[in-house]
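Only one chain is given next, in structure tokens, and it is the form predicted alone.
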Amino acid sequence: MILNLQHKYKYKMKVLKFGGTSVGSIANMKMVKDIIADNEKKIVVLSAMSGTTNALVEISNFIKNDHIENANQNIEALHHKYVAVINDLLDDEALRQDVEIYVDSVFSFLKICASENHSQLLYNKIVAQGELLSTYIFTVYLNQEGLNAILLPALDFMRIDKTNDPDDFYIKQNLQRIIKEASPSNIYITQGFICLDAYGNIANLQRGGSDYTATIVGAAVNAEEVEIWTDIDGMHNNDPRFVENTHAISNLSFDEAAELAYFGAKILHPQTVMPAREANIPVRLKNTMDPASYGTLISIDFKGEGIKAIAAKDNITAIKIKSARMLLAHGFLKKVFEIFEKYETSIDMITTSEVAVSLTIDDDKNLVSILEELEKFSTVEVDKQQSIICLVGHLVVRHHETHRLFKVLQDISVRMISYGGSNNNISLLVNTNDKITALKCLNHYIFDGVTA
């Protein structure tokens, strides 16, 4: 719904989010424009320019410790870096004037910035600037190649809320009026990632938040589909950095996607499948290189059983918790999840046996602290350097060929499994030494000779 309820479908328009190496060079955002440039109407949302962000989180860092020399050294590189983009990309004059005075004035409040006292207000305002900077060189080249677009300032309608959740009211509501009050076009653009927290403060979703921005705006203005554009042609069924000849995955469902978003597959951000799943509305990833591809559509149907796809995530901490007592008694698990309750700290993967209970986390900020209070009731165990291998699939648990996966056991040490937990995922945990090589193993026992 962009207006009202009487003109629910008349608006109807699609989100495409476009990743940094998309917009991270003259030529991919030339195709980034041919791909935009069909005359239907859309949002577009925009990640800043591949290595801005970096290079903007060590400018925060050489602040945050004092070495203002260096933070103004890497100011004035990166702004050399933009200088040239301009140069290349814009041909009119006028226009290209314009976007120097902005691109200027980005870099003189960064300087601003190096002289402040260091803080987390201070850090989400020089990381803002790479989606304020992308947007608005963009819109600009549009502009210039003869397509209307228009720009739609994020911080105009995205915002948090306390939790840090997405205010979904308040951004439906605002979105939906910014675009009533701007001039008719095709395309609009807005930044991804950055948003205002609920004290009016600039924050953002966290690092990968585009893609999350990308679906929050799609429900907001009931998009008819969401595309995720990136240098991949859509979810592969195995990680190609580490095993050879893996494919795109056609079809997933909402929760085939969200398992393989979490357990590491880098192509989306964890928390993007949620608005389009609750909105209903699809979300396909495209290849920004290939854009005739398929990609991957994710949508509320599931086609197809069994194991679909593998995903690895790193960093991960195992704890067994051993009772001082010889059997489990009564409310020793209680006892245990309050401790990581009380520290806000996930926990991803658990196993029990009659004396102990094996659990990891991806988090160890507060790892110190939680085994000190374990300690007063139990012996604990602790091993790092652990990646949780997930395998999705629609009813991967009941599928007659699941079993293939454990084969994996002659070859690597698994040090916890999770099975039945849920229909659609089965996890393993390994020693990240052993990682690539259950991941080539796995691929091999389920998916050699196998067609999506």
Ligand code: ASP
Given for the second form:
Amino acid sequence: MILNLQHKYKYKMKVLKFGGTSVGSIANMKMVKDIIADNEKKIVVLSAMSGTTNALVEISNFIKNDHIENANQNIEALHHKYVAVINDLLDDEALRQDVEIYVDSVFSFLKICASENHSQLLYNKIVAQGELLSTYIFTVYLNQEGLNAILLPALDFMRIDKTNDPDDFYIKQNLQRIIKEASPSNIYITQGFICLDAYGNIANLQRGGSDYTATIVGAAVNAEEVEIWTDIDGMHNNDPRFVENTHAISNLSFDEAAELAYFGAKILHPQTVMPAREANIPVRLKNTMDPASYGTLISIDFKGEGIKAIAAKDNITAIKIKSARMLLAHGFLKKVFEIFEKYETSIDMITTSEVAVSLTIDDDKNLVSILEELEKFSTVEVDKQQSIICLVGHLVVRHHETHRLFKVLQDISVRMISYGGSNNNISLLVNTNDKITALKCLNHYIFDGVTA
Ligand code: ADP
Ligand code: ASP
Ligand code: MG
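Same protein, different form: I have the form predicted alone, so give me the form predicted together with this ligand.
Starting with the chain above, the whole complex follows.
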């Protein structure tokens, strides 16, 4: 009964996000057009064309390092690329001219940026141009193809607060108002990644953030589903960049997907699952180049048991804190945690022994100050360049096949193991140099010859 009522109040709307590769070529843009050209009402979130954000980051770095000539050369090269795209994509003369004017204005703006002093705000302004370009060009292309697509500027409704979390209330109020005021359409297009900060300056949701935009938008309009369209057929059981013969997983729970995203599965920005989980909106991962394949459905349901997938997160720092006394005294852990709390540094893994505690952090911005404080009452060892390998599934800890993972210990030196913290996750800490071997070994011991 309650479920039915919830369903009744959901907008009949989907949110579809297309990543860099999906809008990265004329051929792929045409495929995206075919995917969205049905009669369902939808908000389409677009990334920048693949390669553009990296190119913009490089331009920003040139400006930062005072290599203005290089920055200007790269701005020109990128401009030529866009001129070629619009020439190939748009055969309607009037529409092409309109887009040319817009594209020229973006590149003139970038030239102005190249003459300014570098700052975080300048970087934010520069990297925002990729999504502004892709959405403008793609909306006009859809119009040329006879589709009534309307561009809703993300900066009119996407905002983060002082702690860099999405300002849900503001986003919901503004997005719903903007949709109400816009001309009726089945296709609203908006930019992924970019937003305003709490002070009204241009900001972003960090690299890969368009996925996060999609679920934030999905929650704001109470969408019936969020679809993340990318260049692979769903969440694979291991990182396909490093391991051969991985396969897509058909179903994941919100918790499982959140762990995989947080621990490095690049297909999803680390925060993507949170807004969807809170609003109970299913998220489907789909392949733009193969729309018929099932993909991965992320929902509240748990399906299957045992280890389903493995992901790895780099740039981890391990800190071993030995008590100055022989044993970990009462209150020792409290003192340790208070220091990390003071420097707003979150801890990912933790293990203890009688005399020491080992933990990991991924944000080492305040490491020096943290170490100074820890050394007042303990001996500290730091290992950088570590990777967390995370094994995720339903009831993994209890599953009868889970013991296979320990065979990896005969091939790789494992620095820490976190087992039993939750029923759905086991984490290993290895030296980053051993990561790929560890991923391959785990794949062999856990998945080879085992049907998923
Ligand atoms: P997009 O530009 O569409 O956002 P991304 O490059 O950010 O695409 O994410 C898709 C890529 O993520 C895949 O091409 C794949 O190489 C990589 N990837 C890493 N881990 C996984 C995984 N477990 N499952 C699927 N893809 C993964
Ligand atoms: N264009 C941004 C990036 O490359 C955001 C995204 O693609 O999700 O990081
Ligand atoms: Mg991505």
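These figures come from a predicted structure and were not determined experimentally. Residue numbers count along the first chain shown, from 1. If you superpose the two forms and keep the largest set of C-alpha atoms that fall within 1.5 Å, you have the rigid core.
Once the cores line up, the CA of I319 ends up less than 2 angstroms apart between these two forms.
Once you line up the core between these two forms, the Cα of H236 stays within less than 2 Å of where it was. Relative to the superposed rigid core, S353 undergoes a CA displacement smaller than 2 Å between these two forms.
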